[in-house]
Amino acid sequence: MAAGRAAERGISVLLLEKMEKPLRKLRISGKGRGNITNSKPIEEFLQKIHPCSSFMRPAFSLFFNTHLVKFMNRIGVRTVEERGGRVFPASQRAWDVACALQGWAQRTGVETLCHARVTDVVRGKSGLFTVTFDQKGAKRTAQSAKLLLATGGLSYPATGSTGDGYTFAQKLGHSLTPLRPSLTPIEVAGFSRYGFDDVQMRNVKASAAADGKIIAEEFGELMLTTFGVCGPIILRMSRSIVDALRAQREVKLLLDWKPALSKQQLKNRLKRELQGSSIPNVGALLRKLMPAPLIPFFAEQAELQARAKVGKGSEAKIVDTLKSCALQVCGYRPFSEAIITAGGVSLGEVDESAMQSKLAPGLYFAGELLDLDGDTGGYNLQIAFSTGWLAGEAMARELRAES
């Protein structure tokens, strides 16, 4: 996008794509359908935004998700807007995003080598930037004005990700927040042994809690697997839950798997599910309020025997256990299953109105590198796009200036 938008300002510009093709990392985005950005007007946007949401106002000012989908349909894109905002192209294909963009910048343009991976960055004496990079085994480099990390972050490295561009940006002087895992699985305690294979349950509450102190809340989907817990709630919550687990705080997942229901609404379907029909054990009236894998799990939680008879007690245990099922988290899956990095490039060392260092002139920044993170639901793409795009009229319009 920052590509693009800079030769498309008459800038001569050159892109160094380390994998063998350019937007790897988009072609996998949305489970591969592609959810490019959300509808949400910028109020609401800025909420799914950490840590710092009002460092994006003047991307957004200049290109937000409007202007997205605008220039989606200019580049032959045309969008659909499902649930929650979620905006998609309609073929459902994020290989299609990648392939118009890609086609778009080489109008524009700019010369883009594949296969070509950055070894070093010198700024010299001058303000000139070098990049040493190596192309099929051939070490070559490149002299700029103007210099663009846009690397992304250390999540999904088969897609290239590997964190390069931090190294990058602390040569040229700048410091980094702490990386970590977000939008990422959790992992709960003991769940190996109970065998799930990815059981999905809907319309659950879900609320973390560190050292007795709730920390995030959220209502949607969960699913249960070999490890622990993801989906969609449970990734939204994540980067509260990484955070307070790296600061060595104890938490717990507190689950509501009937939100809906009071604890009396539940006690009443209790007893109508036992009354006139034969419910041989505490299982099968289990069977009755949740998948079969759930069974085992659910009775231990309950402090019932799934194969005994239903007895005094029995429904008040499964009561207050479909009310308040409480999980004890013990860590978080890495960087090569978290759709996004937490932490970055420091955002008081960047000038908001450009994307350019404020400790080396001539340097930008877009995307994940920068310490900035969104929710699921299109946000971090939105966060890319908007970078990329501002940084690239910053830098044309910088260098026109100078000329």
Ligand SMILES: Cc1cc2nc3c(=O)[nH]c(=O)nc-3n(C[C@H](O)[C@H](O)[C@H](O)COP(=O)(O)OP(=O)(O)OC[C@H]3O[C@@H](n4cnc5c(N)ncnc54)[C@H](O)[C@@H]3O)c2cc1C
The other form holds:
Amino acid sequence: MAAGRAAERGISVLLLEKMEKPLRKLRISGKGRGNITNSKPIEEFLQKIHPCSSFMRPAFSLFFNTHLVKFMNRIGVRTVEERGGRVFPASQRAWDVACALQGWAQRTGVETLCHARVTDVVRGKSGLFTVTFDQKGAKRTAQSAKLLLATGGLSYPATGSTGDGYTFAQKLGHSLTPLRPSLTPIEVAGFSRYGFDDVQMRNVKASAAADGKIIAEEFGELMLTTFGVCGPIILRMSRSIVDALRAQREVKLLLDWKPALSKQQLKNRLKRELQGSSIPNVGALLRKLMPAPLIPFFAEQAELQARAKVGKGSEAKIVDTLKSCALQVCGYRPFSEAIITAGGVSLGEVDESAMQSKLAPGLYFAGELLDLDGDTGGYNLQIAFSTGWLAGEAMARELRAES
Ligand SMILES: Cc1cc2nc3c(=O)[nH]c(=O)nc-3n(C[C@H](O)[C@H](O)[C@H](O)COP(=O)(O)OP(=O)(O)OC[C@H]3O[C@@H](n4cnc5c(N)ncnc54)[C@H](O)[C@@H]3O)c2cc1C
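Target state, the form predicted together with this ligand; input state, the form predicted on its own:
After this comes the whole thing, all chains and molecules, with the earlier chain placed first.
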């Protein structure tokens, strides 16, 4: 986006991409459907961005969600809006977005070199940048007056983002805030013994508590898996959970499996089930309330035997566990499974009106490399597109002013 915008403004641009083609992560985004932005109004949108959403105001005032949709239409990508304001390409193929962006960049005159892994970046006394890159085993260099680092974060390294840009940013004088996986699945103690194979549960209310204090709450869909829990509501809470675990706090996940029903309503429901048909044991009663793979786990949580007869006190235990099931969180999944990297180039060292370094003039940043991360819902790609557009625009403006 930055390269195309700068070239569109008449600047000569060289784009170095270490993989066989650019935009690999975009191609797999949104489960291959590419949730490219969200239609939420700006104030609501900003609430989904961490840790300092106000940094994004200048970029969004230049290029926000409506601009992105118009731009996509201009380059031949029609869009559709889905539940929660999430915007996708109408073709439902993120791949089409990537191809359209690549085609546009090419038409604007961007020279793209693939298999070109940048290995070093130096800023000379003259202010010019010398970039060393390895292309299919050959060591090459390029010089430029302006340099944009848009190397992404550390998540899903197979897409090409292996964190190289952090090293270059540090070498050029920048500091980093701690890098950690975010929008990542959560590990639960002892879960492996249940052998869950992605058991999906809808309409669950989940809260995360650190040292007894609620730090995040969500309602929606989650999945129980071999190591713990994942799915939309878990990913949304993961940022707070990861930070609490890193701060050595004790984290519990509190699940209300039936948030729409009060304890009394659940008691009545169980009574009806027990009166209506012959229920041989606790497991059979639980089967009326949940998918079969959940029963051994749930019975254990409620301190009941699935094969035992429904005895005195079983109903109360089931109701209590349905309304409040506490799981001990013991970890989180690594960068390779995280949608996003939280932390990055310190925002205080970057001028948000141009995405330019305050420490090394001529150096620019865009995207996930910065200490910015959004929730799920199209926020992260919009951050990348908006910061890229602004950086491209600003680099072109500066160069024209200097020439
Ligand atoms: C599975 C998955 C699904 C996602 N789905 C969505 C979604 O639906 N909506 C959403 O908003 N966000 C989504 N995201 C997040 C979003 O894709 C990223 O935040 C976004 O791609 C970041 O863009 P970027 O340009 O900063 O970095 P990247 O897209 O990671 O691009 C960085 C590029 O730099 C290249 N590079 C790195 N180092 C070097 C080097 N040394 N030399 C040359 N090139 C280098 C890489 O090869 C890569 O092409 C998803 C992420 C993942 C992992």
